[in-house]
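First comes one chain, alone, set out as structure tokens in the form predicted on its own.
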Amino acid sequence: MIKIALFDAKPYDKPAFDRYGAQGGVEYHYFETKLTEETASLAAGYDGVCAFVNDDLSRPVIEKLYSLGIRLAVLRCAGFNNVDLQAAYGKIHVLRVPAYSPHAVAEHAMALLLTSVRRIHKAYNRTREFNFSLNGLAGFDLFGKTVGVIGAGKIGRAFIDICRGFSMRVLYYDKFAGEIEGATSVSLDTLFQESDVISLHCPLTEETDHLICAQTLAQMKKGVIIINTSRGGLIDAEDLLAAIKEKQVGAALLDVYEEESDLFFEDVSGHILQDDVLSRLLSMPNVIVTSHQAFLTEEALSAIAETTTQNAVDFFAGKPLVNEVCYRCESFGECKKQRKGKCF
């Protein structure tokens, strides 16, 4: 039996988990806690640790782990910016989920567009007090409006034709992309000057970090609505924050927060929130904001469940590892994993 170390489980984490560990010869441990330096001497005894996107896989932690003989790390999502990949070469093999229902995020990002738009949550909140006036809850229609869509993965994709139902036009940058059907590609100035929605769907890396900021907040339509259910970093809070107040950007609908790893996942309702900038993002009347439950239905839990053990598995049996990710993957010309199956 393979015993896995999970950090920062919850209660929708462990249906899909124990079903699909039973049936992979997996034994997961569940921890409340986060995995930190302080906390990845709980993983003593283990097989592996299976981390999320708030875990903590910095160079201390990963030397801690190695140091407690953990050889293997699953991440129960596809971003790895949490992770010193240089730091776990040669030590600890990560292996992700690079997709488990795109069509659960993408909707999500569409769900924030549409409850913004159409003023879903103001009248949500005005009926339920009995108050049935329709002032101040004015929208406008998405169809022949223009979205730029950064990033053309499969979420990406997936949220480009869900616009493309709405008859919306598609404009979309990727540089690693190909040609869209029903969508054009176009530069990233283009795709800022001319579109009046900007959804988030790219990774976040050294090149993408803080892609919205006051430089390319300013090349924007005034009034333009900013999606991001991908990651925090891409979005300078605070320059986002003054752009709302100088009402250049007329809607941010947030899945995820730069600072969001402290907060989000957690009930913190009997507290004085100390980040001052989300409290006044809060506040704005034309900012939503989630806790990172894009990914969160039955069909996404399932698949990251049975990717995330047969991850596992693979890496116990000797197989090759189709999910590793390694600092050299993309800096190297000659990948190992495609000769041997592993990165190293």
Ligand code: NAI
The other form holds:
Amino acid sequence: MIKIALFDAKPYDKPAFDRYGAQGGVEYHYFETKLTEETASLAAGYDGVCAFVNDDLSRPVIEKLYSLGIRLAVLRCAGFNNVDLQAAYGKIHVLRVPAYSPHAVAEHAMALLLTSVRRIHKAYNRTREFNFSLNGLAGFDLFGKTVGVIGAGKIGRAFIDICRGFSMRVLYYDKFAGEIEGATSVSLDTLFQESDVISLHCPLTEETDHLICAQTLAQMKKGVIIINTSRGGLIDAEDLLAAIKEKQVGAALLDVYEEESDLFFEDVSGHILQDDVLSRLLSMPNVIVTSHQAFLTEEALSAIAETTTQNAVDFFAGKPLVNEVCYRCESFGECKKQRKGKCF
Ligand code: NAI
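Could you output the structure for the form predicted together with this ligand, given that the previous block was the form predicted on its own?
Up next: the whole complex, starting with the chain shown before.
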């Protein structure tokens, strides 16, 4: 039996991980705490760790895990910006779930957009109080509007397909992707200038960190709607707040937030929120925040547990690690995986 310490465990993780673990010969031990330098020692005696988006896999944590004999970190997510891949290289193999349900995230992005433009969140609260007035609920059609998609990978493309279904004009900017039927590849400047709605679907990297900031917000159409279901760090939240106050941004629909790690996924309703920027954003009538829930569908949870378990099984069976990530693949476009089946 392969024993994996699964950090930041939530009740909704367990059914699928138990099911696929039993099928694959992997026993998951669930730790509610996040993986940090302080909690890394809990991994002693396990064959590997399983981490999620807000677990810390920085250099000190990697070194601590390595000293405990851990050689495998399976991420139950697609993004890996929380991992110091350079520190992990040569020590701990890092595998992820590159795709589980791009539709889950893309559909959530559209759910946020529709909620905002048709004021569903306000109508829901009103009718529960028997307030059937329509005053202030006028929205607008998406039909014929221009949407700009930044990052046209699996999720970005799924979102593009949905937008095309609404007969929107679709522009996209992607550093690497080729042509997409029914959508127009444009420069970032053009995308900022022409889009009524901008949706972020690129990874968080040094290059994309604070891609949405005062300078780029100023380039956008007045009243632009910004959707972020990718990573919080893509947006400078203080600059976004200022642009909302100036009415440069018409709505901000955020499933992720740059300082989310101590808040999102947790119930902190009995506490005083210390993050003034988030408090102020939440007080805005044109801001909708969901707490990193875009992935949360039954289909996605199943696919995540299945691939994560397969990743662990492949590692211990010495099979090629198709889902391994390393800094060399990321930085140099070359990696030993093609020749050796693993990155080192
Ligand atoms: P993907 O790897 O299929 O697509 C990412 C795309 O971004 C690629 O086409 C790539 O060429 C492009 N890209 C890379 N650097 C870029 C740059 N500097 N400028 C423009 N485009 C760039 O990834 P996928 O599966 O579509 O996921 C996208 C992001 O969504 C992930 O990085 C992750 O952060 C986020 N995500 C959020 C979830 C949530 O629950 N909110 C769940 C899953 C993923």
